[in-house]
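Just the one chain here, the form predicted on its own, laid out as structure tokens.
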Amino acid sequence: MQATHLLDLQNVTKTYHMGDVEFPVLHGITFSVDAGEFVSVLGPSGSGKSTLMNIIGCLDVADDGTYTIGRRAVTGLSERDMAKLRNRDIGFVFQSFQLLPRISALENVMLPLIYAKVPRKQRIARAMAELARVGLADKADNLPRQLSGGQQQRVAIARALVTRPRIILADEPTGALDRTTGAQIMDIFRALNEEGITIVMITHDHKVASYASRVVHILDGRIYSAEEYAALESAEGGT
């Protein structure tokens, strides 16, 4: 029996429209991710990786092709069903942290559980456990402005983990951090993956991408092998 990929995209295309003008962004994207993998999607600005992230995260839909999470087809789902799938199966970590500034680190981590209608006592216990997991149990009562950038990103990681999703989707998670702090955040992702958590990370940084066990290269809305990608990068750099 053939194994089922956790994520599977087949011939995914996406075109945006502005009036009568079309802007093709993704051209027949095909790749898959198995449970427990740590995969980075590497590409420069304008390569289509953010659009791809939105489709993987069920924040947008493909124009053509198929996308499945586990055995469930995402293609054709209603917005409501996509929201349920997104909230249950995917934890998001963003470049800008996206923490609510007026509530504590603990309350920020608890937010997804409020939407999931988890009882308060369980919310607190699970949020504290995830803060401890990222080394911030002693910062539970701090507001985001009282935390460093690296600490804020750790809170964001704890928030992504608290619903126990099947996939962590990280969008340029070190983009707002200095290199040393970014390396510390990547060490956390690597440790989480060693625990068996599936991670898909979007990045433009080769060094950050190297933390993953596998790199998917995207350029101009197409997937390339590492060799093809390097050759195209080199050619563009010489023009």
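Superpose the two forms; the largest set of C-alphas matching within 1.5 Å is the rigid core. Quick caveat: nothing in here was measured; it's all calculated off a predicted structure. Positions refer to the first chain, counted from 1. First, how it differs from the form predicted in complex with the partner chain.
- Core-superposed comparison between these two forms: the C-alpha position of E227 differs by no less than 2 Å.
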The other form holds:
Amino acid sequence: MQATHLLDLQNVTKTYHMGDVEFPVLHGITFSVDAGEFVSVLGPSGSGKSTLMNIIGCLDVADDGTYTIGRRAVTGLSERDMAKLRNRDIGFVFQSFQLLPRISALENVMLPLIYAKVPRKQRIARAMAELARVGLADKADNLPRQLSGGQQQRVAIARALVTRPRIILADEPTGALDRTTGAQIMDIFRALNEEGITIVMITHDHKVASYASRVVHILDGRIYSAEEYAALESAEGGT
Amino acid sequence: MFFLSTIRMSFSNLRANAMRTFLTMLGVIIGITSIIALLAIGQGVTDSVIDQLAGLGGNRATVSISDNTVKKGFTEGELAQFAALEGVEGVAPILTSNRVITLLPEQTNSKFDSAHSSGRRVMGVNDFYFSTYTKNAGMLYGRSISADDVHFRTNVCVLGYELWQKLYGNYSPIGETILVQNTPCTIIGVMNQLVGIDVSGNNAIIVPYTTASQALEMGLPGSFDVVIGSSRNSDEVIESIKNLCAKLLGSGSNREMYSVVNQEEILDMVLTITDLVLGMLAGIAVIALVVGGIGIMNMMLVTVSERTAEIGLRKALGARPGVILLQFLIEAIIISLFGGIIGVALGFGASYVASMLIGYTFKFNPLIAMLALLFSLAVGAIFGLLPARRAAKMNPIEALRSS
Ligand SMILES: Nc1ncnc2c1ncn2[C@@H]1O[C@H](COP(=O)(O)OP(=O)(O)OP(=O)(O)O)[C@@H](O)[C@H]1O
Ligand SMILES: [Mg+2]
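Can I have the other form now, the form predicted in complex with the partner chain, not the form predicted on its own?
Below: every chain and molecule of the assembly, starting with the one above.
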């Protein structure tokens, strides 16, 4: 097992149970991400992308297999420690932005720092810096509803960045945006990656996926590298 | 620091639903207000009863004939025997009855142009009445009834303050005559206004009780108060009063035929009743607060389910279950504690108003206030716990999906 990977999943499986019926969703996922990479996980609806993201994001635990962040094994951690890990090591960007509606953009960005027990003065300074980084320093006092969709997603990105996590995890970050705005968001991700930030992005959109430096495919709960996927497709095309 | 931002957050959430928050708070406000008001009023009244009884000087006892077939009442001479007992400072018989009184225009400067008659309360007392019951009041005009007036059954009277105002207005009627059931009585004085427990004299015409017995046909006093010197062992004095009663009622008398009730006993009884009432109020208070608490629980359950997505997000951002629990618990406590603060203010306000109306001295009791606040805090904490735990236990994935 390579200690050099930032994220490392080995043979991760996940099965949902509904009463007595079992729904196997992830079948032995082996997948790793190195520091500084920008990986997109591309797959059709229902292929298990969100399930995988939840496991990578420490919101859910695998049934089987191992998952490590840095050198730390995530499997078997308490809920408390998982929360700490999410706070410190992971920055989430969601399809639907997930900003709290009654507090300002700045306060939304400050939120993760409250749970990191950062003093208020520092919280404000760091949140302002991240808002400036996504070009929204002048919108700090706006409520989410006073911002456009693209601006809201930029606030969400600032919030994901503010704890300086090891990895940004984005699930369909452009899913709720039009093409142009989506492209702006992707430009921001690319720029962040060029600054050395590791990004894992989940999408079903080829165009969006192409912004990443590496694309992996997920199909029926199995992971394929770009080459494997190409081979698979040509084989299918052959029959 | 974390606490502060949580509290700030809770306030903004509560303000966003101001109406709902207020209505929920109302339960606690009503509960705490009634507890505080009743406790404060109860305490104020008890305190002033004790104060006034103590203020009358020494201990008092009420002697009365229970069976008036044996004896109709006590004569002047018999009352003198009681007054002469060792340890007794004095006796105060009071006869009370309604009689027609008449003001004739030729006998008075009052505002009535023609003869004016009305039914009024007539009280027959002795000189001791003025030195005990009305100790602090004193006379507005003239003099009070003297021992000689009592002894010689003079036709004199003293007017109570309010009656004087009604009949005469604002001048001194000393020397004028008033007809009490056709008996002309000379007005010798006007009393100052009485305040306290027994203010019946304010609205009465006060005459020597001997005059009342004879000329006004009000009979002999069947009961009277005895004032016992404060330096005395009251039990011994009470015993000698009982012995004298037995002797005066005759050889065939028994304990059923008269009663001697010690004021201390009455006070004990009053205090026992007050304690009982307060205990019952405490029970009602607990019920009121439980109802308020259920209101809080209900509102917090609604809040938690409304804010499922928020809870999911906070968890994703790294909020530990304990932190989520604390956040919702603080919200519940803010509701109940604010309700408690408002309730304490309103309760003491009500007690203050009541003190003006009833006439006891208002006191702010910080202990009661503290207890009430602690109590309301506990209500929030107890009834907020279930909703807060529900929030803390939420699965972040499902919670996030709910948006
Ligand atoms: N809690 C659950 N209980 C049962 N089945 C579930 C649960 N969550 C997901 N699934 C099932 O698992 C499969 C994968 O779901 P997942 O959400 O990971 O798909 P996805 O790739 O993210 O799809 P999409 O692109 O539509 O978001 C689906 O068939 C879904 O119905
Ligand atoms: Mg999905």
